[in-house]
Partner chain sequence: MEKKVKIYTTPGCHYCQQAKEYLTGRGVAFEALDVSQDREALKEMRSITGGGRSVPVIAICDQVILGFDQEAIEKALNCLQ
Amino acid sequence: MDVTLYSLEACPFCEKARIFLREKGIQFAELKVVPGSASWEEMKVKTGSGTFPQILVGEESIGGYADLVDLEASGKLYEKLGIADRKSDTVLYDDIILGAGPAGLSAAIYAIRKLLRTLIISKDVGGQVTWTSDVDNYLGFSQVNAAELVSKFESHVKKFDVETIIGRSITAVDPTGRVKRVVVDDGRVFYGKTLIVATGGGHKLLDIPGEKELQAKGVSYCSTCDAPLYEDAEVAVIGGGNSALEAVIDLMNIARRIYIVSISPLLGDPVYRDKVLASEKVIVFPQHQPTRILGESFVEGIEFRCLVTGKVKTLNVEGVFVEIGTMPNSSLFIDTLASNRNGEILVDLECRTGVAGVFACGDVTNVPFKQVVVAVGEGAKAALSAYNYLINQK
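Form predicted on its own: give me this chain's structure on its own.
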């Protein structure tokens, strides 16, 4: 049975249909059509539609790109082509979740409980929670090891037999149209009716010796999470902006001494600066750059260099809080989803991105307060919004 693809020059969904047919090894004839032409009128008569693309199997119209993927995934396309013995290797998921941090895992639980066929794709499990040692502000746990909390999240998801692809990087995402397309680094392609972006964020790193080796062993990126662990201790806070000053304020009622090391003068809001500089516990080293974090099993000190004199200094500290900013993992969506100047994906109160069928949650979004409990709630909202979207499509 012959397949005919009616296409329009520079039509993105025509290109998607073309790629899909080639990926599946289905031969087709392509007719490029100009609106208003005789061939366009012929297409409208044969297919009943003037939109692009339109696809015929023999003389039967099967619709556009999304309809093509639907038919192929169900196996009905091969029946129409007269090759009923061929089975489809395409799965059209109800929901594909990108990311397996607290937001993504929470979204998965709510999606699967709504009986949505769900796939999680992520490089790793846990997100930024794995960068801290203990969590003591999560409801129901007075204190829990971060790795243990992530393990509990993961076990909960596994209970529902959610399909997962862990350990693969996402190389391309096409979130437009009724069918979303995701490509991973081994070349596999996945299709979904909805997409939940929960790719999280990452702390900017100092990229100095000792930092990576002592993460969660005295090097922290979250004062809200870890400040209570440093009661009556001497600590260093790296950075001079609002996030650094907020960390210092978190620590002022806990730590014995707080050293601020910043490559610039303190640049945070005056209300923060005034409060920090008024504390006798705080000593500021402006125009100093960290060069090494010291310690074997745990942080024992920090080395830094004056940018004016070049003199190197060393301080004995038990903790180093790196507060030089964060970056959302949103680069794959820079051209397709609206974002703010920080690169955070813009969402409304229902986690909708503005692109139909695409939702986002957690630290990759503009929702404030980057905390585990916030991410978990946002993940639940995103899944419920995706479910509402799907039932309203039927």
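In place of the form predicted on its own, output the structure of the form predicted in complex with the partner chain.
A lone chain is what you will see next.
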């Protein structure tokens, strides 16, 4: 059976179709079409469409590039080509979950219990939970070590037959089309009928001189990890929310002096605030904004400005713990999924993103309250929505 590719010059999806057919070893004839010409009219008659590319198998129109990928992944392309004994070497997952924090892992459990063939791709396991020491507000655990909670989540998922790729970054995602494609940093491509975006949040950066240069040289984003390295040192904690106060608590028994620099008054829960303010080691600079982290090869100080008087102060510190909140890891979807001005992916009550077959859950979304228990619930919802979507597909 002959394959015909109608293409247009400089059309990116034509190039993708060309590469795809070559990669799969499928012979094809290419007809370069100029819009408005006789060949364009011929293409419109044969394919019923005027957009590029268009692909014919024999006389049958199969559509454009996304349709081609879809047919190949499902094995139907080879049936049409009359080589039914050739099976697609592409594994087509029911569900690819991006991220393995509480939202992603919870989604995995719900997906696998619906017998969906599921793949999790993530750089690490646990997400932001692993940045804290203890979790005190997860139902059923009055106090649990964060690492322990994550390993409980992980072993729960491992009980089921979920495939995982951990330790790899995702470099590109194509969520449009019926078959979604995910490219990881070693070049492998994975195909899924649905996507669940659970990529979570990352540290919000101060974005001031010295921050990047002195990362791991005194600038830290993980107080439970690095606080023990500041015995008898003077340090600054930036931020006024719960994460900042927890960092201060981590440091209180170790450091000699802790300065809190916050653009607002301290906003964290009273239970943390009271504990922090009771310590003689703590000095608070409310309504102050950091402007520079000082030091050549390691942190030597911090410069900040009073938002009321404009006066600039400098303190000698050996460490700066940045705890000013998180931002969503949504940059991969900037062109494809709608987001709000904070970069959070917009979802409806059923975790749908507006792109068919693409769901999102947890801290990467606009769902308020970035809590483990919220993320776990949203993950479950996303997986069940993905299941509903799949059973309604032909």
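Bear in mind the structure is a predicted one, so any value in this text is a computation, not a measurement. Residue numbers count along the first chain shown, from 1. Superpose the two forms; the largest set of C-alphas matching within 1.5 Å is the rigid core.
- When the rigid core is held fixed, the Cα atom of P290 travels 2 angstroms or more between the two forms.
- With the core held fixed, T164 shows a CA shift below 2 Å between the two forms.
- In the core-superposed comparison between the two forms, Q54 has its Cα shifted by at least 2 Å.
- In this core superposition, E231 moves its Cα by 20.4 Å between the two forms.
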